[in-house]
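This document starts with one chain, in the form predicted on its own, laid out as structure tokens.
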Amino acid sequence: MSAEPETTPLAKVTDLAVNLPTGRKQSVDAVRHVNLEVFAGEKIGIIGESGSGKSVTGRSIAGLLPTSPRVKLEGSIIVDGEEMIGADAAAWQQVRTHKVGMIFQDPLTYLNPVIRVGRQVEESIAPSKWKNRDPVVQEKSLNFLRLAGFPSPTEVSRKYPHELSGGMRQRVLIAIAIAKRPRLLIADEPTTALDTTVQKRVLETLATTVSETQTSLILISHDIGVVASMTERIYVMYRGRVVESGSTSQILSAPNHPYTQALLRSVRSLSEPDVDLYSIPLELRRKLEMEDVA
């Protein structure tokens, strides 16, 4: 007898609004009234141009916004049945330790340069034991490095981040993220700084690890091809709002919103390499801005 499908989202965002300071007395509505959800084992994508609010939405779900009192967060973020808006730092730490993992786009920024790679994976597995060099924790860290695509994890574990290539460092971040066995993994532009060949390997690694660990995935990217190959549903963001959402196949084949249509037209076609890159018309942007005001 087959299991009943999940009816309650693993993570649900309702009417999320985020206001961030940009100057001494200035601020910007980085996210405005966003609604999205992801179910257990589901893979969703968030696409849109730079500045559309994708990363801020992802960081909000992981509780990684700046801690300044000038940062205003409103709405609802429910993770595994628990409301997180208004939660204290300890509650968010528990969520990041046991439920939500995050992969960032710049691995050198998030890896400790003076600690060997293996030790950093061990710390993710057992924050209270990694300094004691627990052999069980060490073996688990090697298994996660192997799962992240390293055929010789012992050799890699002894290296410092600067001794690895960009693609290898990104795979280390994947190993660190999945080592916590999170129920939800948020990948924020995980291949932006990588060349095409390395990008392909990292994405294959991410897809494999998510599948093998049955982890839900939120993939944030401006690369529509990447999102198309890895997700089941897509949310399209523009000016801090979700302007369209639906199944990946429906959004990419028959988009309804004029911004989504224009965004898809701006993707370079390999079949027509000499055609000028499409730019979203200024008239359309002004029209969408007027709709926001209205």
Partner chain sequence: MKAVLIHYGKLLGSSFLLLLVVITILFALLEAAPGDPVQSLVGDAPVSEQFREQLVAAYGLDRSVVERYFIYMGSVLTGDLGTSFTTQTPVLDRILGRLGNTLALAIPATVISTLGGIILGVIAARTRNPLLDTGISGGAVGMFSIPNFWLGLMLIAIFSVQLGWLPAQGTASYGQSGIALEHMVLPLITLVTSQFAYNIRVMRSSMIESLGQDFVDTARSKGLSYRQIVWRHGMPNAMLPMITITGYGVGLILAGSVLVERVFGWPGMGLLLVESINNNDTLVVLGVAIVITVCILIANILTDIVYGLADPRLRARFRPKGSES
Second form
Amino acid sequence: MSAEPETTPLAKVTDLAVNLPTGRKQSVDAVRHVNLEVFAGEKIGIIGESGSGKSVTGRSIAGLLPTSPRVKLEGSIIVDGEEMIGADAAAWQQVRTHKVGMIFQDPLTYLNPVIRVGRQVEESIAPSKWKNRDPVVQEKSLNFLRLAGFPSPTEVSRKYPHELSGGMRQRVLIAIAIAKRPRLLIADEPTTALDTTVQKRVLETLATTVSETQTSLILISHDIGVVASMTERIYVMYRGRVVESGSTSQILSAPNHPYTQALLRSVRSLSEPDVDLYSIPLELRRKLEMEDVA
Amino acid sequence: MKAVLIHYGKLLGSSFLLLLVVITILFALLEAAPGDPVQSLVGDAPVSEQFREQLVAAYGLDRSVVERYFIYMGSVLTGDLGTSFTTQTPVLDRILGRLGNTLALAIPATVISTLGGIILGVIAARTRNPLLDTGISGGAVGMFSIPNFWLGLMLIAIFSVQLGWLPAQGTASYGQSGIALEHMVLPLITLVTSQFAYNIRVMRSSMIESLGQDFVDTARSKGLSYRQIVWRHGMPNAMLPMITITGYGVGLILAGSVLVERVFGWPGMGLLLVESINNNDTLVVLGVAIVITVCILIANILTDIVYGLADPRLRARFRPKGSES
Amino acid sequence: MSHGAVPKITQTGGNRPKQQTWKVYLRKPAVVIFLTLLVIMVLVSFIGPNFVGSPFSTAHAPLQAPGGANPLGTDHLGRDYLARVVYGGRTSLLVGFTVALLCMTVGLLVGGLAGFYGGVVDTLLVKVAEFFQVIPGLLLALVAAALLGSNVTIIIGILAVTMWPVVARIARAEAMRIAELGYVESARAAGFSRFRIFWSDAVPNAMPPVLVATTMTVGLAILLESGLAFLGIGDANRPSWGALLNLAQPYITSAWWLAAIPGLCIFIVVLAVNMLGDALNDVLNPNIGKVK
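So the form predicted on its own is up there; where is the form predicted in complex with its partner chain?
Now the complete complex, all chains and molecules, led by this one.
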């Protein structure tokens, strides 16, 4: 439970629809009529299978959809009181520089391979001080690396991404995302590419940094376990829509939507020995598809 | 540190091996050449009986192929490329006398084609104007479809014959020594064109690929402007393939300079090669081929060093893309 | 209407998308223009010799400007230049297409087998390809032709030897990709011989990129041949466009068209071939929306 009285949300998405090009003439409705809000200091989760539109939703809020003019956005995204749909590049740049940070799935490809780690963190703190490096900024970047779980940040800051392990790279991405002190952090499958043991430690790091900096968090994952342990509220997405939302405990204990029920059952069947192996039945998918068309 | 030493050791080794292969191919061609081996060595010049015996002894023509091969290899590797029959001077001296003129064109040509290719390639890659992109890319295809010697002839016809603006032949005005700048203009344009065009294409696709990488999203999420993303993140990564291409480009430019030197009567190695082919001065022909090979290998080693400095993942390129563990 | 982009795995009916690819290709304006140009040049070069006079007859006044009795003028010996250009085209195009065909065949077989089976042949191919990437073909061809003599067959042979590794490298990459796909293993388990899989899957799949490389080879071979001929290394009995340029150089001050016309012919053919290859590449590897 968030201590703050719930007034206006930090970010509010209303009736969002995103259409992405997939080929020369084809396109896909990746997100359809999604409503979502996150309050200051709140941690929410978006769960869903791949292709459910959860990542596209996250990227829409962070302004990181492909720049192609064929990408079509409709509805409303309000970040910190400002309407961002139809906003110009400068306004988006403001949001990305100060307000919304993003952590991506694959820690290797999302770091620039030819630039030292420290510099990549510094760039996030002060994008304009690239040519003449500022010692103050350098000092700050070391602090953020320490916050992201590196006991000896000086050493790490001199390394190139390929010299680090997967877990360390993910911590660097966390440091980059928090270094600009955003109000909202969007983590898109931040631990999917990592080993289970490393996963746990990175999640702990993420949890502590977010609460220490009092940042709101949107955690996007297909892994219910990861989302359950980190968030207060959950949105369940399927085929581009939010099919169910509610507090984490309610969703886990008493899911309403048949898809959520099936999803939870299939997850339990993997971890609990007395539940038979279960995967979301095709009939359910067909039924949901029919409802969609209707 | 050790890995780096091993890498450069391997590089030197493979370069040397490549030189041996080239020498072997040249020897094989010499053996395969039709006609009297002595005549094919000295060309059309009349050979006295005494000179013939001298040659037979010097090149071991009375010995077996294998022995002759090792004799040839040994003398080439010790820097002895034989004697040119037209001038009766050592082949190496003749070639080195011309090397400077060739490099005087080849080095600026490499620099211009690389820098120009980078600039236009980046413009084509980052422009949002499809017409400009198509124009640059299509123009590049046009440029490397022009036979460069013909381009040279046409430039002479226009700028030397019709307009009289620039000289058509030689390195300097008649009777002058050294290289005059206005004599360099047309040969340089001719030599640069196709490599320049090729570099534009490589840089364009390399930049597009680089700007499509995931780390560009990270850069965007930091709130960088498009300009900053292109120069800070796109450029350093897009440059890596360019470095390799520039290395190969030196070889292509040196080969192309044979034609360009012939068109402009530019007294470099290439013209020497053509003259020697016409005079059947075989040892000079082989010698030029060897010296050009050595130049190319040096350029490749330099390229590799630059690449090592530019890419911290020195060894990563020996693995297939994206299989970093 | 299907939403998800479900790739249709069709082993037998795989012709449909291919036909569509060709349709898209042939509808591109650049393809229409340059294919027409190329066809005209080919027709003129191979059928034209039947309609023009002898390229060796010195019956006319020397160095006549184009127009009049000789549409393209005459050369320094009074030979009809139209006839010489048309015959020259036959040699140039013959060399270009033959070399490309040889490179395609050898490259597809050697590259494909090396990539598919791996092993020593593969290692060797990589080394050979690397060698020809470092040492320019023009240089080797020049020395080889100078030493071995220079009739059309030898020139074609030399050019093919220096140029096939480019095609082989591309065929190799494609064959390697195919060999790593799961269905090759399952087809083997089902009792098909590996070679049959190579023949029925690897070769057809490697074809599109190999075709792109082959078209580029046509252009490069014509350029290299004309370069050699310009240096005086060529078949004296069958002067190509490059040889005409060689003869034209001394008259650049007085009869510039002698150099302009054959060079323009080379340029048009090479440009057409490169543009066609480029467009083919675009159709086969569309890269839309890749920039973030």
